[in-house]
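The chain below stands alone and is given in structure tokens; this is the form predicted alone.
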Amino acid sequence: MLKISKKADYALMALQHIALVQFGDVTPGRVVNTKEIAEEYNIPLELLAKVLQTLAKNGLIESHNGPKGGYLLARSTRQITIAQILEGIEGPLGITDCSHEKEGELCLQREHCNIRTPLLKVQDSIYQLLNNMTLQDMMGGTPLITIQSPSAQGVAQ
């Protein structure tokens, strides 16, 4: 199954509310500590302070020191992308193990593979559709893409 983990679930949601303090209307520009987010979505302090770092590391976050730091974003909203943040959090992302193959390290079924190929034109629509997505389009509130089910379309099962 495809699934987002805990922590990009919690780097999503933690970059969503520096966004609104950040380019909100009561206190724009603020700083936003891990504990503050923490709180607001109780998420676990360490396992948050671990993500926020690791965001900073890959440049989507800054981090500000002192007795009134926290964290801004580096950019717009509208310049990163749920791609990135994933990415940053996660590695590459892939749906099948041999779509990150390194040199020497081939797939043992790779020959005989019949869904190698459909696999990777899946996961490159997926990566496509994330990659055009940003923090701002998951702010908006409105359904992002809408997804019918094949009964929704009139499709026999």
Given for the second form:
There are 2 protein chains.
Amino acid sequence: MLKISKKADYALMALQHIALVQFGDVTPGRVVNTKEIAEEYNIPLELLAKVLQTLAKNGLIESHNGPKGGYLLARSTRQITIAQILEGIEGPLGITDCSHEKEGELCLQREHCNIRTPLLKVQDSIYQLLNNMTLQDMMGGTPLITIQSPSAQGVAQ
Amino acid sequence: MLKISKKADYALMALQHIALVQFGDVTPGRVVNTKEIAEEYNIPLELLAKVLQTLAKNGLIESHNGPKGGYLLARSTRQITIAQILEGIEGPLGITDCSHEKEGELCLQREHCNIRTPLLKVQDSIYQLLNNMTLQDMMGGTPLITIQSPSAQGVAQ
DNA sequence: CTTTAGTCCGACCTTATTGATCGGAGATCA
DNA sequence: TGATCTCCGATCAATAAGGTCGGACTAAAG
Ligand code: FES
Ligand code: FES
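Switch from the form predicted alone, shown above, to the form predicted in complex with the DNA and output its structure.
What follows is the whole complex; the chain from before opens it.
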């Protein structure tokens, strides 16, 4: 449950790889093309291409056309959060089916729904978690995260 | 993204309803049948039945057969966590596709995967969040949850 | 200026998952 | 004994995800 899609997975891998090349010691500033990433991580080329296009459209990376073209990060690794990446690929975070109800369509359960409010709080917590973690963190900076829940009881920690 | 299924939604609603009846002031201890819940919340009867069956199989509720039958909570509302409910319906929490890799099948990306470790930490955080929240909490006790992330920056620590 | 390798982009198909349904077996109470 | 209710497996339909294809465009090299 609560699985993120493979596309999102690929996006995370690709971004980290680009960051690694771009800010690494070996060839800093080099553009990275789709093929390179696809082969390195065994990702279907065409699919990865589409993922990268989406990321570019969302302003997370810059695309450079033509031969010797490829992608570059649009911002520093500290300014790209996991939430931004995931939302760019999979759309806005919505833990329940009716988190983002559009005008007109109303959840059948809404009238007597007793779980909407608490679930939205859970959703918000998860969002904070993802939005407080940057690409930089994921690359080995300080990937340590803890949670405190005042509503916890019965579960001794 | 990160959506939980409707079945899980229904499960949460149903459990809260049962708890409300069972521990409420009006008719404490009364068993609740599927039809009652389905009508109250506009849930397809057959589907809800299956959800409740699954919950019963997982030991979260007790089923009473025959006429005047129905369901009762197996434990107190403080001893049932959201994680238990969700996992009972949707299977174990797995944020990535390869979180629970079985023997033999190996993720193609595993070899050079650079995101596995940090993602598992995220997953663990979410699990804690869900496992620290009980049915009691969701029913209006103290639905307040906060998160602290030491890896956060730009956000006051 | 022309060629050419490469990216860009949208449409398309296929498969997996979820949501929902059906029909009968077994249990309980009047 | 008969009516009512839960239990359980199998099954179908809708939706979303994973993956593919072909053409348009762009920039570097000759
Ligand atoms: S499930 Fe839609 S409002 Fe609660
Ligand atoms: S995606 Fe499978 S190990 Fe990282």
